[in-house]
Amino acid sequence: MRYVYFATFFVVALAVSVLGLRGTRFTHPPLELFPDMDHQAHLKPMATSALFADGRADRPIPPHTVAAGLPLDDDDGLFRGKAADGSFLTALPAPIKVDARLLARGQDRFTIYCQPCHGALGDGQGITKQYGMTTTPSYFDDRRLKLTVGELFSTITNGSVKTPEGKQNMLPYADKLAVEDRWAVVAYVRALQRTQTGTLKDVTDAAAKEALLKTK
C-alpha cells in the first residue's frame, strides 16, 4: 500500500511542477541545474581585467582583422584574387613572397584541409574516395591546369561553382584558411602542377638543369 502513496506523491508533485505553477511571478532566479554558459562574465569598455597582463578588459584587434562590411583596400588583390578591372589574377599578389617558407606553409595547409579529397599528389586519390566521393578532380586535366591563381583562389575562398542544380561539391574554406595560408595552399598547388608538366626548359638554376641532364 506505501508504494501506491509514494506514486500518488510523485504523480501529484510533478502536476504541480510543471502545471502549478506556470505564469507564476517569481522574485528570485529559478534554481538551474544545468546553466549550459547562459551566464557569463562580460567585462564594460574601458574596465579593468585581471585576467591579462597589462590589465586592461579591451583588448588589441588581432594583427590582419579586417571589420565586417566594410570595403576591402585590396587594389593588389590580395584579398579578392582579382585585379581592379576585375579579371583574375595570373600571378600571386605583390604582398606574398614566394620562397620555401611559404610553399612548406601550402604544403602543411594542404595536408590538412585538401589532401583527403585531392589526394597527396592532387590527383584526386584523396582517402575520401574510399567511402563513396567519385567525383573528387585531378589538378592535372586540362581545364584546372589552365586555372590562373586568381580562380584558385576564388575557389578555396568561395568554393566550387554551383551547378544548376544547386549543388556544390566543394565547399568554402575562407574560415578555416586565413588570406595568406590561401595565397600558400595556392603556390603548393601550383608546384604539384609543375611536378608532372614541367619541363627542362622550366629550369633556370644552371647547376640544377645540368645534374638533370646528367641523369637522362
Ligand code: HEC
Second form
Amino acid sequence: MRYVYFATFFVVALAVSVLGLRGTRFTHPPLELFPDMDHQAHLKPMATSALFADGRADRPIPPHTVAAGLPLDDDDGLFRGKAADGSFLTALPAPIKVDARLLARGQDRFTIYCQPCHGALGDGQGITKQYGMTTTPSYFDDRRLKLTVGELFSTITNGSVKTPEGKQNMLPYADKLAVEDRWAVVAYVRALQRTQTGTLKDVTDAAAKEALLKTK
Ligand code: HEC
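For comparison with the form predicted alone, provide the form predicted in complex with this ligand.
Next comes the full complex, this chain leading.
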C-alpha cells in the first residue's frame, strides 16, 4: 500500500512540475545543456560603448554602402520590379540586356535554386515533389503564363504571396540571388514558358523555319 502513496505522490509532483510552470516567465535562462552560442556579449541599440572613440554603440554606415531594406533610388524598377507608379514592370528594366550570356546565367541559377521544386522544364515536377512538396505549380497555366516580368521578379525577391492563413509556400530568394541574377532567372523562366507557347510564326530565320518544317 505504501508504494501506492509513493507512486501517487510522484505522479502529482511530476504533473505539477511539468504543467504548473507552463506560461511562467523566468528572468534567467533555463538549464541549457547545449547553449549553441546562444548567449554572447553584445551591445544594445542606442547604448554607449567605451570601445569606440565617439562612445556610441551604433556604428555609422560605412561610405559607399547601402543598408539592407532602405528605399533605393529605383528609376528603372531594377530593384523592385515596379514602375514609378507602383505597377509591375511588363518589360525588363533598361539596364538588363537580354543576350545569350544573361540566359546562360539564368539557366545556371535556375538549375541550382529553382529546379529542385519547379523542375527543369518549369512544369512543377521537381525532385521535391517525390518527397511530399506537392504545392509547386507549373509555370504554364493560364494565370502564370500571364505573370509580368515584374511579378516574376517580385516572386523571386519576396517569395510567393502569403495564403490567407499567413503561410508562404515559396520563400524569398533575395538573399541568395543578386539583383542581376534575379533578372537573369526571370528571363530564363520566360524562355521556359516560350517553350510551351511558341509557334512556327516565332521562327524568323527562313532556313531554321524550313528545317523545322521538314521535321514535322
Ligand atoms: C522549395 C520549393 C521551391 C523553390 C526552390 C522555388 N519555388 Fe517557386 N514556388 C514554389 C511553390 C510551392 C509555389 C506556389 C506558391 C503559392 O502559390 O502559394 C511557387 C510559385 C512560384 C511562382 C508562381 C507565383 C505565382 O504568382 O503564382 C513562380 C513564378 C516561381 N515560384 C518562381 C520560382 C523561381 C524563379 C525560383 C528560383 C529562384 C523558385 N520559384 C524556387 C516552390 C518553390
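Here the rigid core means the biggest group of C-alpha atoms that line up within 1.5 Å when the two forms are laid on top of each other. Since this is a predicted model, take the numbers as computed values, not measurements. Residue numbers count along the first chain shown, from 1.
In the core-superposed comparison between the two forms, Asp38 has its Cα shifted by at least 2 Å.
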